[in-house]
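Just one chain follows, in the form predicted on its own, and it is written as structure tokens.
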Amino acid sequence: MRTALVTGAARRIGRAVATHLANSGFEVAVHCHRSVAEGEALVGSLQEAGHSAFAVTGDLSDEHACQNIVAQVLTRTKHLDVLVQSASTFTEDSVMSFSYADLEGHIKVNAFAPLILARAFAGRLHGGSIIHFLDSRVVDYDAQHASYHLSKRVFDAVTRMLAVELAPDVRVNAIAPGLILPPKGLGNAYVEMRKQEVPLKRQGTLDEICLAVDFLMANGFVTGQTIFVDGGRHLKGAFYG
């Protein structure tokens, strides 16, 4: 049975992914800090349908804490063939506005994070794949979420320079969602706005994050690649106000 480590596992796109993976025949370690009660809810419940779940804890924010989650993953089973980075921190703010400690915290979480996971996930005996979450607004401007942004431009430039190094035997590649979850506090008002704004003129669904998944673990000849799961929002280039 292979095994894949799944950060920010608790809750929203991570949830749905380790639920996938579970429902695809993998042992998945649930990642969770704050949402530990979910996670281990999480657990409990792909345990009860026959599946192979634990959870594992770690404050991102935190190098030592980092560098344990993969130790505490390798405790439990002899091998861990796929990372999925999904957790980040995302709060409001703008160029204006950030201080040093907000553009910190959030390159801690979102980037600097997943690099020392990465290397301690190559640096197990064998090969296998790293999927990270990016944004889809990667290519664009969130000037809302300012210091998130920088962040996430910060992933994205590891996410390739990591699929040079780790390369031949660790594949890294990266998912860009669009709108395909509200933000925390906000529902359908959100969405049909937004829609407007997506080429395809739809919100997308976690079966289509999932199956996008599918295919980066699955091509090996895949590496250094993000896809956009975004009905083709990233294409118009327009800055977000």
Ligand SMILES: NC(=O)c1ccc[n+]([C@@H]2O[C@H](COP(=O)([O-])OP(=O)(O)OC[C@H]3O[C@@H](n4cnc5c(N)ncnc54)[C@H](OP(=O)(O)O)[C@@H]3O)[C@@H](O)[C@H]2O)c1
Given for the second form:
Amino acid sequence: MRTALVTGAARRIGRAVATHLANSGFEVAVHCHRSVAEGEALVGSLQEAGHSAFAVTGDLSDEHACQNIVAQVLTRTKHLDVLVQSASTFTEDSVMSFSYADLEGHIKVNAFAPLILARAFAGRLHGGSIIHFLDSRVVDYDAQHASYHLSKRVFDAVTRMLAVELAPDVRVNAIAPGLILPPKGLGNAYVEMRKQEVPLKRQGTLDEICLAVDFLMANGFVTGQTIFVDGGRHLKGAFYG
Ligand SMILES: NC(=O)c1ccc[n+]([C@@H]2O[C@H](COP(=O)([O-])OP(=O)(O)OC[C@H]3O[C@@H](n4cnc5c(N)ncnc54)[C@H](OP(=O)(O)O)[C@@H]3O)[C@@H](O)[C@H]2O)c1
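Please could you give me the other form, the form predicted in complex with the named molecule, since above is the form predicted on its own?
All chains and molecules follow, beginning with the one already shown.
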């Protein structure tokens, strides 16, 4: 059976990808941090549906916890076919206001932890694939989430570096979502406002994210690539602020 680890899988996009992979026949390691109850409930519902799944926990801002996530996975399975790195921290700040701790917090979770997990699993991913979640704003400038933005730029660089370093055994690609789900605490009004900025004039769906995951898993001649699933939003090259 093919095996996948999805980080940040208890909720939202990570949950949709984990569910999709389970429905596609993967054994899925559902990583969660604070949402342990939701992660375990997802594992329970996948198992009830006849799928194979287990939960792993850990704070991605802590290097030892990252190593422990690896250990938790490897006690259950000796190899991985797919590593999906969806977990992310996202808070508002600006270049002029963010503290060293804000920047460090974003870069640790959004770029260093995925690098540590990718390195740790590289030797167990023969013929496998790593998929990173960037953000369509990575090519623009998100002035209202400056330390998050910088961390995703680092993650973009990490993706390209790993694509070279882990070839030919492992392919490393990214998905850059646009308007898929509103940030936590924001609802339909946010989506309606942001839709107007999207060339395709709509919000993307979780199924459209999963289609990109399927393409990146299936196409063996694609590495170091980023697919923008954003209705063309990145083409407008804007200052978000
Ligand atoms: N939603 C969108 O429309 C959109 C747009 C652009 C880019 N993206 C990118 O797509 C990915 C998924 O988006 P999303 O909206 O589903 O993400 P999200 O809800 O912001 O975060 C996903 C998960 O990340 C985990 N996480 C945060 N800090 C962590 C830490 N210190 N250690 C371990 N896990 C941690 C959380 O897990 P727990 O709850 O278990 O703590 C959280 O549920 C992210 O990388 C995001 O940047 C999403």
